[in-house]
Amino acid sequence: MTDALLVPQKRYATAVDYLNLMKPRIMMLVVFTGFAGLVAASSMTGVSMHPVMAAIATLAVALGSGAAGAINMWYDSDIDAVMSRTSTRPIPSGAVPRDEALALGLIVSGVSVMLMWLASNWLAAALLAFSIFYYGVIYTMWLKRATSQNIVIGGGAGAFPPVIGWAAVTGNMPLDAWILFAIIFFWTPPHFWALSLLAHKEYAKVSVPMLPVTHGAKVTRTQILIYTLVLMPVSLLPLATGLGGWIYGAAALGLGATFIAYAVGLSRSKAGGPDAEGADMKLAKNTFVFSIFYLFALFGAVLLEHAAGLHFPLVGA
């Protein structure tokens, strides 16, 4: 990237700029899945966590997510300045200096881990620290620009919150916690690849090897379908362990079938290709939007069952 791109015209920063630096939309999903893991752990084990400590632990997860987002924006500011969909972010727009963004990310990282340790235990704090490192260093600084499997391998970073939430309550990481991890892990590729079909030209412009850039749109659409098909049985695993009940089962089946329908339609379209039509690209956008709703609704079912006393497991019924 040229120096001109790395030194945007300065403007005054606002509180919104610093909030955006922490990727609040991603933070919301991270906090929601982490809180669902926390509540499910308490319900499944009978171990209660003081409401104030639970709130602090949840805040720590939010701050950890925001810290990782700030580090990501610091490192990616060169390509963000070139890509039109990211050019208005706080650093490329000139609102927040790069070194200030890095300082914010590092300081908030430390605060989030310390809060988690004080509110819960060392295991939850260590997992939170590792998840920040995973996203900020392993994914952002290495995988994203090195391999087309960046999203697959890097997806682990976003899958840790329910495990962290579970560990905050119990101090351990049982199978149920890792099942929730696996759901997010297998959800991430179809979710992000649907977006990459829309932004593949942007990624190509900055030489980021997203799958549509390296292997083409057709392969990407096929991979979205494959991962969505794998996601269905993975999402049903909570029924086998007793983590999920009737409400969760109905939600997983309905949401999974709908997600697969979107993926099948996308695989038959030309989305992301040179001859893609408006309807094809709209389908890719709708698939991306539904994928967000899918995860919120699925973990919402977990939260509903375990928080409202509606957990009626199929196991042993």
The other form holds:
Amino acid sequence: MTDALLVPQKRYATAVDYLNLMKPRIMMLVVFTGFAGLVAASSMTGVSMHPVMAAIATLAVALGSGAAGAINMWYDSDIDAVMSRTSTRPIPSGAVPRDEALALGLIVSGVSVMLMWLASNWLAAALLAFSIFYYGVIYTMWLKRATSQNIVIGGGAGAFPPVIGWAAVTGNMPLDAWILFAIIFFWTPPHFWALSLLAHKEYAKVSVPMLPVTHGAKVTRTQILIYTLVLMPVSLLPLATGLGGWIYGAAALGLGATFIAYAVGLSRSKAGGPDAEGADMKLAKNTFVFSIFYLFALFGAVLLEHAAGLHFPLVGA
Amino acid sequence: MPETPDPVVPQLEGEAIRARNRRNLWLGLALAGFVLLVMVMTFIRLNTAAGVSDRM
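With the form predicted on its own done, generate the form predicted in complex with its partner chain in the same format.
All chains and molecules follow, beginning with the one already shown.
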């Protein structure tokens, strides 16, 4: 083998590298749930928001998510470089200098909060600022490398968007907004732990105390099942408050039952364990993929009911 | 007084210059977009406020 093959190719950052720094896939989920909260708030309260202002508020949520992602990549660049799943990210691959990532994160944080304030109100802007702090500092810097409950507590960061969307329209955050928060909060652990069953060796390599690393695969699989079982009644709460109608109810029941079926299958498997077979790991991957579909579909049902005039609640709204 | 040596400025090669120019273009577009957004929001807020005062 020649030396040329051993030396990494010098890369120059492109706009795509900076976009990747902002974790666009997470951003999509954040924008979708935030927009669903915004639309549901308008439909439930009758308070309308100028469509351009609503679009800018949604953009602010996207930018806030991206800023938090950039701060996360800045702080985690040391462990990202070691884990094969993350070694191609913009900082470890050498495309973007660390300092630039931090600068991007901080500047975009400020811009997103300012845009949100101008487009809506101070409460939505404050919630957005807090959610960036939650992900960038509380989760990334304080929890991720300190406790196996990192994902459980840190899940709050990703659960804020619907509350922010709701607050952007109405200027307050009622129970319905917090129910949407709770759905994402209880969805995050089974979603992420399914992934960590696949990548637990990588987390162990960099001493990040993910649950499979600290407590083993069996405990993780059981915890996934417990959280999925808790998620089911939580996802049905919108039916009790009138936020969700028949379509939402049917979606929540069908999606919830399928998610539980995946979790039960996973709990009976050996996924993540030393004697795990290919089928076990495939089940963990399928559970992770389905969990993403679950959240998109559930919030899609909220969006469909409230945006398309198909909201027929079981109880008086 | 001893002369201080000139700082060594790294010379960029062709591909690095092109990459920097592309980044500068995106940065310029982002700044222009930000200015446009603030302008649009200002107009909407002014119009909304004018509408409210007309009804008073």
